[in-house]
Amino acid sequence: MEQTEFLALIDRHQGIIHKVCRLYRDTREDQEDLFQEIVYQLWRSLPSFVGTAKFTTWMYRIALNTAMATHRKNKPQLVSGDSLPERADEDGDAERQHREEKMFAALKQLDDPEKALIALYLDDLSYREIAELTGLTENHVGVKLNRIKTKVKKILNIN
């Protein structure tokens, strides 16, 4: 895959990276640092992408692994780069953004594996795709997602 093709794919699917960054980092600056680290890791891992899975599935795997690995460290290693693209989901709808912020605040209270599962679920991956990414069985994915949804409803005070 050529560099321009890679960058086009990153640009097209940057929402996945932004979502992972928002789940695992609190401040905008830390989210930008993680965004850069994920893109760097994607570029480094590109030779391992053989195309048997969807690009977005592979991208999720790298992004979540990078986020969880750097989350355990005190500070992520920074990679210098050009300015980051704006978040793809900023469209000016204040009510929607408020609901999203509230949801992300609730999701940040989950542990790392729970965050990964719910991020994949919220991005409409099937139980089968989530199972392939995480190494869990489809049934276990369903059980864990039900528990996570119950936990999030409790955090949000939804019956």
Contents of the next structure:
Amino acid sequence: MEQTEFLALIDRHQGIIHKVCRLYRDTREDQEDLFQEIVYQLWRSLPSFVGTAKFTTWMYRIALNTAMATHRKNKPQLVSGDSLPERADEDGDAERQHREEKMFAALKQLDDPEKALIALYLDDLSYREIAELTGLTENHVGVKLNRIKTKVKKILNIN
Amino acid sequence: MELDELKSDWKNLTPDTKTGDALFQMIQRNSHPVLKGIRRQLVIETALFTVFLLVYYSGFNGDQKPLYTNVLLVTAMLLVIGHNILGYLAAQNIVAGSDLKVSLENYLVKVRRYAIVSVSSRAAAFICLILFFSSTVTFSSGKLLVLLGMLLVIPVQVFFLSRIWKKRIGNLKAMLKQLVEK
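Next up, the form predicted in complex with the partner chain, please; the one we just looked at was the form predicted on its own.
All chains and molecules follow, beginning with the one already shown.
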């Protein structure tokens, strides 16, 4: 695959990287650093993409791998009332912003492997695809996902 | 909020889109934040060591010291530079496996190896430096105490460095355990 084709695909599917960054890092600075690291690792790992899996599945694997292996530089910062609505102001959609914040607040209470599994589930990957991507068996994925879904429901209801 | 709503929100998440130019910059080695930092450290340390090696022979009486101490001094410098190069290479290759589990296992092995190299090379470099500077010293009890104090720095340095690596390795092991446990 040529560089231009690769960049076009990353451009089209960059939402995956954004989701992984927001899920695994707390500060904007850390999220930006992780975004760059993931794009770099995707480029370096491109020879390993043989086309048997979907490009987006492969992207998810490299992105999750990078997020989990690299360590966080900054400790989570408390977000002040002034800076929270920043994105909402840009988008003019406070309700959506609130839902996003609530969703990430819930998902961030999971441990790192749980975050990976729920992200893949939420993006509608099949159990077989999740199993191939993670290296777990389909049955194992099913058991873990059931547990994670119960956990997430509980967190959402508490909040 | 129910799981279906969560799924819908997840899929409809609107990212702060990066431009094609920004993405192009991100695949360049020169703009990688971690690699840039290691490279800067590598250049500065290598330059300082090179200057030091050029002047130590006359400046620190290298010509009057035994050959083995000169070899040790150069070895100390090379160990530190070698350690930085290994770090640079390791930071480039994070993903190494056909799936998440295998890749994280391989990465753990790599981090363990690098931790051993990191701790031992720093300690060895320090020992080499002490041996070089103390090789022609006639020791009085005061000087012996100073030497003892300097030697005590080594286990302290090893302790703190090991603690940092142990924490990092522990986190990776815990994450792998969480991934595979039923």
